[in-house]
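Take a look at this single chain, the form predicted on its own, given in structure tokens.
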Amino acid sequence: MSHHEPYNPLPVRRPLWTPGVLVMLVFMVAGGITVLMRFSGGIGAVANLSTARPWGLWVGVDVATGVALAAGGFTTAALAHILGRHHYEPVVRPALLTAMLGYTFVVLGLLVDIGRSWAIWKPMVYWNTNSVLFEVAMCVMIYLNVLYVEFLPIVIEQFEGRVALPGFLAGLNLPVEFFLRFADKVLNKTMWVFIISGVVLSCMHQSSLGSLMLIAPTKLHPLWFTPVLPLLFLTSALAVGYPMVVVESTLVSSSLNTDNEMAVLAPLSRIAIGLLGFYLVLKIGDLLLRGSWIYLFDGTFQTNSFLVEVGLGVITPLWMLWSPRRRQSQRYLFIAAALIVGGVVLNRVNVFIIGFTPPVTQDHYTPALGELLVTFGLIATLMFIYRVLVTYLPILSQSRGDIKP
């Protein structure tokens, strides 16, 4: 496959089976056992969900948060491929991989959460065009396939011209090579369609996740319920896209003991300042216009959670990133980016769990051990597959350190 990037992405030369990977396997096994219990004994066997509390950790974290944190995929693609800022190419492939895995596990999280998981295909056939959830389902489904198509050239790049099937399968070498070359040519000519489609689809369902809560004005706390909730969800996803890339890149460089990408991440953080500042203006302006700021002084758990979300997740990192000196520091940049990521995570948890108080029950929702194990298991599986793919596919750039020749 032909490439025009000013860098050379290659597989990482690091041992796959490390103590950290073994810890991931422990969580994967625990999560897998819990999933078996869920499908054999029902949701009630592993979760504290009920008719009054139809969603909890799996929706708030596995789905809503997972979708938001995967925004780095379409934001970096838009920056590098649509706006032509090729300086940021070294972080595009890792961000694409994170987005692809993130959306894959959003779907797996939904399979565990919904009561009739065998009917998850029905929105493709039975269309309810008046439903926001239908729009979210279709956009996520289509965008996940778009991510797979965008990732396919990386696989082709690794195996094109190197196919050597063993034994009786050797006769398939030529057909497989022909298919890879044909796919290479087709994707080179049509990839722009998928990149643009991915950006459009992402913007659609990022905002529509906020629209889901517009039908619950009596159930969602006034600090979060607002007619502009879809816009806030979209702008917060845009704001967290680049900080998520910073967090991912820093963790990869430190865990694999490779060079960092500060030459890319530092200027990327300047863009994050504008996006995060715009989100903060919308957030504060909405509170003032609706008069919901009066709830900031009632001292409830919801209020304190909101203050932590905005104070530590928006205002503090915005102040940290405002200084050019701190933006050039890998430590400060990582801390600021991690705070932004944490702020968006808390925002989704606030909207779907903490701020969600159905009037039909006064019971407080606390995630069961089974819910925690499934969530940790999914996260560990995502990290494990990421580790395997960067080991065997050309995803990380050469500047990150040791690589396979």
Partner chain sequence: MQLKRRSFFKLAAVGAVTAVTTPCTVKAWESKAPQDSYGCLVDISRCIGCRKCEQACNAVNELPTAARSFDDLTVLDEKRRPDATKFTVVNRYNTGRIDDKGLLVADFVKVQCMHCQDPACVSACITGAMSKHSNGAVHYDASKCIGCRCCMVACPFEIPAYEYHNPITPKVMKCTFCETLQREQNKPPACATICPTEAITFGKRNTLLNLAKKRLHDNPGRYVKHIYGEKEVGGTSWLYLSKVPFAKLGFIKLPFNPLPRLTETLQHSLFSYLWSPALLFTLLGGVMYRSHKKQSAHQPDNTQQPGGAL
Given for the second form:
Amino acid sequence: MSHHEPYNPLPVRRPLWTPGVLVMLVFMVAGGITVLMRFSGGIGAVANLSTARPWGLWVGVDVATGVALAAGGFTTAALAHILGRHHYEPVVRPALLTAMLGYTFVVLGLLVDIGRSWAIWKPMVYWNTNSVLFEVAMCVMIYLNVLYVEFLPIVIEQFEGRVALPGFLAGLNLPVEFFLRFADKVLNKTMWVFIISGVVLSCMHQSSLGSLMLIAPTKLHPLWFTPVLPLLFLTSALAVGYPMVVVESTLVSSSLNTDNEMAVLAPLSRIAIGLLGFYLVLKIGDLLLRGSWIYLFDGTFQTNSFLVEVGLGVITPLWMLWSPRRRQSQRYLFIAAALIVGGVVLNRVNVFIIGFTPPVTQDHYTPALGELLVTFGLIATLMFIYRVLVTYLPILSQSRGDIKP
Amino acid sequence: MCHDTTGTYKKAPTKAGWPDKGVDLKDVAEKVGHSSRRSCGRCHFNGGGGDAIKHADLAGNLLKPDPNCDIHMGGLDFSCTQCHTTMRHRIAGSSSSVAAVEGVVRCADCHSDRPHLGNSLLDHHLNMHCSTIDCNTCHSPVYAKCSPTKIWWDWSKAGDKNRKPKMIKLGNSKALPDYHVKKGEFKWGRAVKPDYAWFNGKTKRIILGDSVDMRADVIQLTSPVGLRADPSARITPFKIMKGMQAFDARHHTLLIPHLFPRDSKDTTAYWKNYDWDKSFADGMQAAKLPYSGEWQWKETWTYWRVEHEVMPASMALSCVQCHSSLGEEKTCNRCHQDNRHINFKELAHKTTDFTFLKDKRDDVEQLQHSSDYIDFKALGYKGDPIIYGGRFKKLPLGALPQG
Amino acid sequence: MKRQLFRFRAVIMLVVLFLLPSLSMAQNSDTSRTLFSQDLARLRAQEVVPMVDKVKVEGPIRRSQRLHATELSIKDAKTTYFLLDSPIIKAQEDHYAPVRFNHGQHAASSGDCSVCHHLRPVDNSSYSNHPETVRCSACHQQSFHPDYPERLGLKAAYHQNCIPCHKKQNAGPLTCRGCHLNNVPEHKQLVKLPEKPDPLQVTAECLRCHEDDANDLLHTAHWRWRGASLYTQDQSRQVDHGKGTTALNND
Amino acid sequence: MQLKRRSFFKLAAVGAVTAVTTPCTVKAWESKAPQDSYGCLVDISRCIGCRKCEQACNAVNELPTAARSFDDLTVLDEKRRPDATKFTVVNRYNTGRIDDKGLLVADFVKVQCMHCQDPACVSACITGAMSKHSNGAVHYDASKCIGCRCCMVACPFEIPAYEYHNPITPKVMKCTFCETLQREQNKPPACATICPTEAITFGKRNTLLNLAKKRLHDNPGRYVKHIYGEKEVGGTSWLYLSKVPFAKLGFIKLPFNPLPRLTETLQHSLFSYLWSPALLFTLLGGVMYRSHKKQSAHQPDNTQQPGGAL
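Coords for the form predicted in complex with its partner chain, given the form predicted on its own:
Everything in the complex follows now, all chains and molecules, and the chain you saw is the first one.
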């Protein structure tokens, strides 16, 4: 890694209103309408949640999966800044943006999901230190702010000395300018604290998300219920971080015709193999040690889902990325990374939705249209904002400078 | 109506349809409660258009009944629904006059089939009677004790505007008219000895529109079903409501008159125009039944079972009042050879205490000492079953007349 | 304290009992019903006897034998009619009208006092008359008594004695309402009507809570003036007779 | 980016101290179950399925008017669960039990919050809106609730219900153990008071356990030898006795371990005094410092990256 190319993030100068963006807008509007319904008729008006199935798609996907997939932020930061592998810097900013947006939308998703959205501040006052959820909430809250701080330099870079707010906001130009200058100065000295904190906080709540379900040993299917679930959650978050960067980077470069980052992505995937392998060993070891492998072939929906999760989401990509030759193929790399991402998504869905089998009522759960619309709406909004931000802020690396028409 | 506790609720005249305008409905609604003797009695005490007219044993006196008149309601303050239990507003009780049934109330529901609780010989014999005799036979030995009831109602005499009603007093009752120009001629009864008949719980009825046998002297609109040989039949007391009613001479169906004028312009109502023909034509048209224009007066009987107004046990009939054979010198000791400590004669000769009826009927003394309460021959026996044997027991006890 | 209260009540009872015949004699027969069996039963229901601390525990058969040995029998059951309306139960809740209890009937049909009177107090000094068969409320009073956790409260004692036996014998009332009516809740607060409401408003207001009952009512003979006529000769299969169809003259 | 040597070492020292000292102070998990709490013993063999407990519960807790009258026993034809409008329900089970006449006998099971001794919901609740009171009640305080429904996820009995149709101020709805009745009027829960057969016995939990054992002992053959709730999930305030095996009556088999033990042990051993985050922070700081120094040595001109981010 001695020859890393000069890296040069720049705003993407490309028309914003493409057909893809318009499709996103449709989802956003549909999601928005559903959110209005949720806040006028209650959760029950749009969701299929019940007494026995209090958590559904919103917690399973919007929150748990969202947090997992935002892991790219802290893993790349750790790689590039803590371990000092500056070679990987071209993917740090997009990963940071993904993480920031991801966590923002986790919180937005939570606001829709929790019954008393206006009371979301209460955990800051009323502490229950026994509660795993409390720990998760505190970490997520602090980490979200850390992410904003980490992102601030990008804003500073773009606007410092050039603040020109439109219209009546122009009066604020001076204070904003002052703030940016001040932040630039302070952050320059303290950024290392935020970077390390980000990693620490991520490790804490990524693992604790797994501890959440340990309070319900009778409800979580034995294929997933294990005291090492927090460790599995942490390792899987670590393992999915880089593949998520690969997927995202490939998608962005192909849709925006920016550089593909193969030079960075291929070595990233090598690290991913190690992490994924470690995750797989833990998972299989846990199955064997607890003896829960006996459930593997009983043909239930849960078991099949587990087989898909591990087979398609862990073993297959591991096999695909094993050969260095295949790692160099952008297509192979993308497919394998997508499988890993899918595997972790399915893992979170399994733990929070499919593997959650309340034994007393044996209540089933199928997400309602409203839940799907909110989830899709949130994802679409996230993508839209990503698109807007990369358009106006220096995030994507454009080292070769040949911005194709 | 049924759940009013204020007693102020009433319907506009004709007593049907909308409530009277003067009723404070808000007050009534705020004070709703369980049905009571008063709310049930609003209708059921007034069968026949007035208090105690047709029912032998339901009358306004049951609002504040004398315990001697009705031990359940008077002594123990029962309300109707405590026996006539309801289930989803279906009220148990099988009426002899009306066919609809939503459950049956039997004395045995509370008192069991062996209601005489002691373990004496007398209790044993009384309990044996329960399979042959209805409880009311002994325990309601007279009907209409406390309110006089009509026992004869001749519609054919109605319309004589010149006839002055004669006022009758039965015991200490208020004066009762024997005639009403709108309704015809009446006979009244008080503390009347019932008619007894075999009854297995079923009733034979003439339903509106049925053609009847016009050759018969008496048309029995309802009559009890039962034979001596029918094990489920028991000797049961009835009030027979007798009267004269009009039948269609050609169709042989009972005619329904239109009586109560609908409004001031009504030209067919009998109680306004006194024209039977118009009244029948209108009434039968309303009932959607044919009317030939010719009518004929016939005597009709309806059987009303005596089942309420149960008297205290001390006033039940005693053995000798039916079994005249026990009035002789040889009584229970016909069978029970050893006298032990029981004075059989005293037991058998004991008569019912009817002093309570003193001011209700003129011949109480005679009633009290009668020994022919039940006419066994009319019920298919050869005579007193003690002598001639019961219906399923050929056990002539003692001196069977030879030959 | 309790004992004193009991004595006081007993004295009152005695006074009432002595006055009773004279009262009824003094007045004419129409008002003699004012203090008839129902009123006596009402007074008796209000008594609260002192709580029995210790009971003699013996098997049901031994108890039955001993009761027979004392020659106590059904004939000794002086009171044949009770109203079950104890202030003990009412102190906790008052949802139901009193229950009529035909003591004589039950005594006669069971023939064995020990069926219900299943235990006796060890200390019988305060029950010198019939220490063998004290009334239910002598032992069973307050529910969940901290000192006697295994002892049923009076209400439960009644129900646990009555219900299984009625079911087993398949006799007497078998439903809740067979024994007791519930007290009608005060409708003054529940009913929301303007002054001088029209009848339809009243009906609508009743239906607000009682729609099921209204539907039930619409199917009854009292509403339709028709109904099953099972006990009519030759018409038992017809189900549509009633006051609306019979040939009785009803104006 | 500047990572000063001094500031790093300061931090490292703090981290190391916490990291070394705290794990020793983490104690083994201990039950927080109140010692002298109240409970209820439900004797299923006594329940006659009259639904009076449901009625009393509805009245005392001022729950919405039920669609069907409480006298209507046809609702027992289906299995119901407590929900936002009813804190308790009675279900009928036909287990094939036959009386001496050969007729099927039904068993009735009252379902409500079990008021666990070490409640999972209390442990899971993010703000402590759920709490275990010393009288035994698992209390819900709406003023602290944020509506995350973690209590519902945690509850092994699937009891807490939710006002899903209230958009702004939904509450978790579950049996309150009639705490206000107990506190203000010194009365047992409404369901226990009204129960005509005392199928529900109210008292101190310890007394009830003894009472239940006495009933098992005094009535051989009447009950299955198990007091449901004595040990399940570490014990519950509501205890059940039954004639038929509990598994046939909708009771699930539960571990005897209190459910919060695992997560609380994990949380406290990992995070008490934040020793592990501090340690990790120190470690990462060390690594960062090293790699930073190495790079500075290699590239003395390595100034700040353009954009300042890193």
